[in-house]
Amino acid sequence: MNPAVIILKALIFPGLLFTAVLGLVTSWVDRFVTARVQMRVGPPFLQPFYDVAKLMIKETCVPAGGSTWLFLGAPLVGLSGVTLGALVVWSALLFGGRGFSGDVIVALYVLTLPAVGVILGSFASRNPLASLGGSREMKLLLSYELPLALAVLVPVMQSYAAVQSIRLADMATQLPVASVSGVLALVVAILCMQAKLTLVPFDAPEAETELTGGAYMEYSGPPLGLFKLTRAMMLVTMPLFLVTVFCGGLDVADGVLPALLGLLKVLGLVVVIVLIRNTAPRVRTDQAVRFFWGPVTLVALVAVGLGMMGL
């Protein structure tokens, strides 16, 4: 492929710029639904864009004694991870003939880089409270990745059994959620997504009422803007990924109306996690670890077992 085309896809469509715009729109949906649940009016549509743009023109402050290069480079780690993950998923949905075997595994694990970026940045600041937030992020990452991988294994097995392929483009033609194992795996994946996005009840790494921002405490200006942008992009990329592997994708090739219905599936997942965020209390880190390594992993294993039996 022409290198110019690759760069265009990575930076504009369907990569960084395209996903960033959709992510900020999804961030507005998050804030709008939250406002309605709390009986408030909510922000204007362009408010997330204004927030990121304002941070981009603010001064960047680096804490004394911190690792400057790691502190400033950590937001780029997270942004590159979500951009690559979004590019893999979007390419499978929009250009179904492209992709490679096992791209689902690549997408699953590059989407851990945003959490890694938060961990690196918090430790690089040498702020005790920020480091505590990074420690919580690390424990949360270790807790939800196992059940998430097991949950994704269910549609992988179903896709391989049906079409002998584990490419995202081929998985998007299946409908695992129509089976019992697929439903259980999707429930597990939604809970893991809630933690991956560090939304209540799994927002211990940030915990504004306890840690005053936690891992992001020392960040300001463009680096903080990049973290905010990364979180917004994750807010659309993770539901898109789950819709692709569990719910039949977006049906882009079937026309405009099926594609719009596919986007409604993504929007529905976003609304679900926002409602969970606004109706559940925060849990402690140890409670989250026990929850994901206990009942959630158990349900994921049951889903894998049922999937192996074809149920």
Second form
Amino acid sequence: MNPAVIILKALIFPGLLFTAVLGLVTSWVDRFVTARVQMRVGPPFLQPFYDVAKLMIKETCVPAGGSTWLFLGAPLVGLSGVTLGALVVWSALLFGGRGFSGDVIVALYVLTLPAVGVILGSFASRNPLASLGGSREMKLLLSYELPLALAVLVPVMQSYAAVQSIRLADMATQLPVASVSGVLALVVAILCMQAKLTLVPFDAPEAETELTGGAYMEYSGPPLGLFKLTRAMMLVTMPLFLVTVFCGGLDVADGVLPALLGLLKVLGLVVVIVLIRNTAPRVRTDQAVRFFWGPVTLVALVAVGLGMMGL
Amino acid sequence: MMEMLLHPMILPITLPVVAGVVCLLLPRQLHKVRDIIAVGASAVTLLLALRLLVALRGGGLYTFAACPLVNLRLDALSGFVMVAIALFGVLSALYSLGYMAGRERLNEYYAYLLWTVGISCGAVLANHFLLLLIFWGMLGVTLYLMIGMGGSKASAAAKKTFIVIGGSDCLLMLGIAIAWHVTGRMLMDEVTLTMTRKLNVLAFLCFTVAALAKAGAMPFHSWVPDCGEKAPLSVSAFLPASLDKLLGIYLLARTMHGLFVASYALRVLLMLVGAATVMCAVMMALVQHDLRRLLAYHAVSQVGYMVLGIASGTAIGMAGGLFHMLNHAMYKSSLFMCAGSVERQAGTCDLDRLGGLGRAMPITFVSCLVAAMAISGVPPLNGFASKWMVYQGIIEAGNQSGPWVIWIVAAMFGSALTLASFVKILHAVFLRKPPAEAERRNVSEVGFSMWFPTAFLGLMCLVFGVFWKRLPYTFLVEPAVVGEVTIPGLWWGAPAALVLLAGIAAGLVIYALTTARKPRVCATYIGGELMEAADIPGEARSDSRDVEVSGVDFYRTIETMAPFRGFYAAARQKAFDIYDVGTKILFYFVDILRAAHTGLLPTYLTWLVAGMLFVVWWLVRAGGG
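Could I have the structure of this protein in the form predicted together with its partner chain, to go alongside the form predicted on its own above?
Let's see the whole complex now, leading with the same chain.
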């Protein structure tokens, strides 16, 4: 493949720029729905764009005694990771036939990079509260990664049984959510997504009221802006990934209307997680770990078992 | 005779061994000469090994037979492993120049190191079972001697290693005897056993146990953590981290693909061993307080991936397992070397007493960061490339390898746990605010001979990850795999790295255009508390050390959680240590026998008389018959 094409895809469409715009729009949806739940009017449509733009012109502070290059580099790890993850998922959806066998595993791995970036950045802050936030992020990652891997294996199994392929592009032609095992796995995956996006009730890494921002505590200006941008991009990439794997993808090839319908599926998932985050209180880290390694993993195992029986 | 000794296939064995003898005999005043010989001889061995590999690719010579016993055979697998052995020999020798400087008995140390390189080359070249056994046994001895270089505190670990490895050597001997009994042949390339007879299964198990004990897989792992904790770190980087993995996995690959045709049940058993090794060892690593022990548990855990790959029975799985073996040797050596540098400069490996070394030792820090990300399987580093191939192998094998979902989930979840324990290291050693006593130490970066091998291996982790297809896979791994490797899909290492690079570049451009170009340094904010003594006008000086977070207890939550509490308690009781359990069983029986040894003469006389009466009765009975 031509390197120039790859870079263009990565930076503009469907990578960084496209996903960032879509992500900021999604974060407006998040704020709008949240406002309506709380009986408020909600921000204007462009508010998330203003927020990131404003952070870009603010001063950058780095903590004394910390590792400055890692402190500034950590947001880039997250940003580039989510760019690659989004590109892998979009490529499968938009350019049919692209992708390679097992790219679903790659997507799973790459989408942990934003969390790695947050952890490294928090540790580079040399701040005890940020360290605590980083360690909570790590424990959260540990807790949801087990059920998430199990849940994603259900559509992998079904796709392998049906079309002998574990390419995302081929998985998007299947509809696992039409089966019992698929529904259970999707529920598990939505809960894991909630934690992966560190949204309430799994926002212990930031925990404004006790850690005053935790992992992001020392960040300001452009580096913080990049973290916010990464989060916004994750907010659309994760639902998109789940739609691809569980709900039959976007059907871009079938015309504009089915594609818009596909985007509605993504929007639906976003609204679900926004509603969860507005109706649940924050759980402690140990509660989150118990929750994910206990009942959630159990449900995921049941889903895998049912999937093996072809249900 | 001379001609025979200079044969290109003999030279990689004899040259390091002879150079080692020279090192041993040199007077101590000539330590510079000894250092040059140690590095030089291992470097020449590397060149010799590379030349053999190139000749093999060109279709050159590949067997050597001087007498029935001395029968050597070079194929792509042994060539690949031999090059890796020689490479780690050079890097370890170079690293040792700095790390071991000022210690006692250095002549012996370098002699053992060179002997290990030579004997290892012999072990992978040997085609005669007895020759393999001889080299294998000698490796156990050099391993014992090298661990013993750690002084009196290492002697228990050395003894334990010797007994575990020696025991597995005995099983290898038994396996060879059975193979010979069944086939009547002693040359490895002439033997292929199928699982049709119970005896063959026994032989297979013997070979497998020998390979797994050498590689340090569970349940034969317990020598690795002890060795990692007590032996000099240059030895840990050289033997349990790289060479023993190369040799153990080499034997496993030979056993699985060549000497035996493993049945479904045996492969599932091996997969189970692999998955359990990944999970249990990494759970142990998670809660360690000592840098050495933590790394050693990972040296156990990573074997699981190699076993999973090779036992999957698919060509791509085997390729993944072999590739992971090479990758593991690279990042784990680098990590042990980082630990060695930290220990030498800061004087301790105790995570509680380290901190803030990221600024003082930037090269070590970056190497450790890269290697830590590589071992956790973060794309686009080499650990991901090989793990991904292992996954492909397991999925391709599907129901042929048993409950494959479990293997995959164990492997993927193992990655997350690995990341967790390395995040802890990065925090506790390099990033956090150092404790008061550590701040007083004046730590600086290590010298060239120490940082170069560390950083070189870190760089290789990146290069082998991005260009995995073009470099290591095509030249080393693929030819070594038995059977045609059909890769259902390629992990696009280089394009993915390009995308990541583009993302990073975009971020850097944003930084360059904004205030991040000239950041302001501020004091950290911790809710109004002061972290360290600072002079702020209008406020009293304070020294509130209590807000420190060491990172050692990050996973206390998990350690004290219900099912894991029991696991860790049992591990502390050494319930999973085959050596300890074996010793306990042994002493149980010894104690029964000991009860008879009361030291009382009448008791002994009673026994004597009773025995004599028994003999008489027996003779009479036999005569009567």
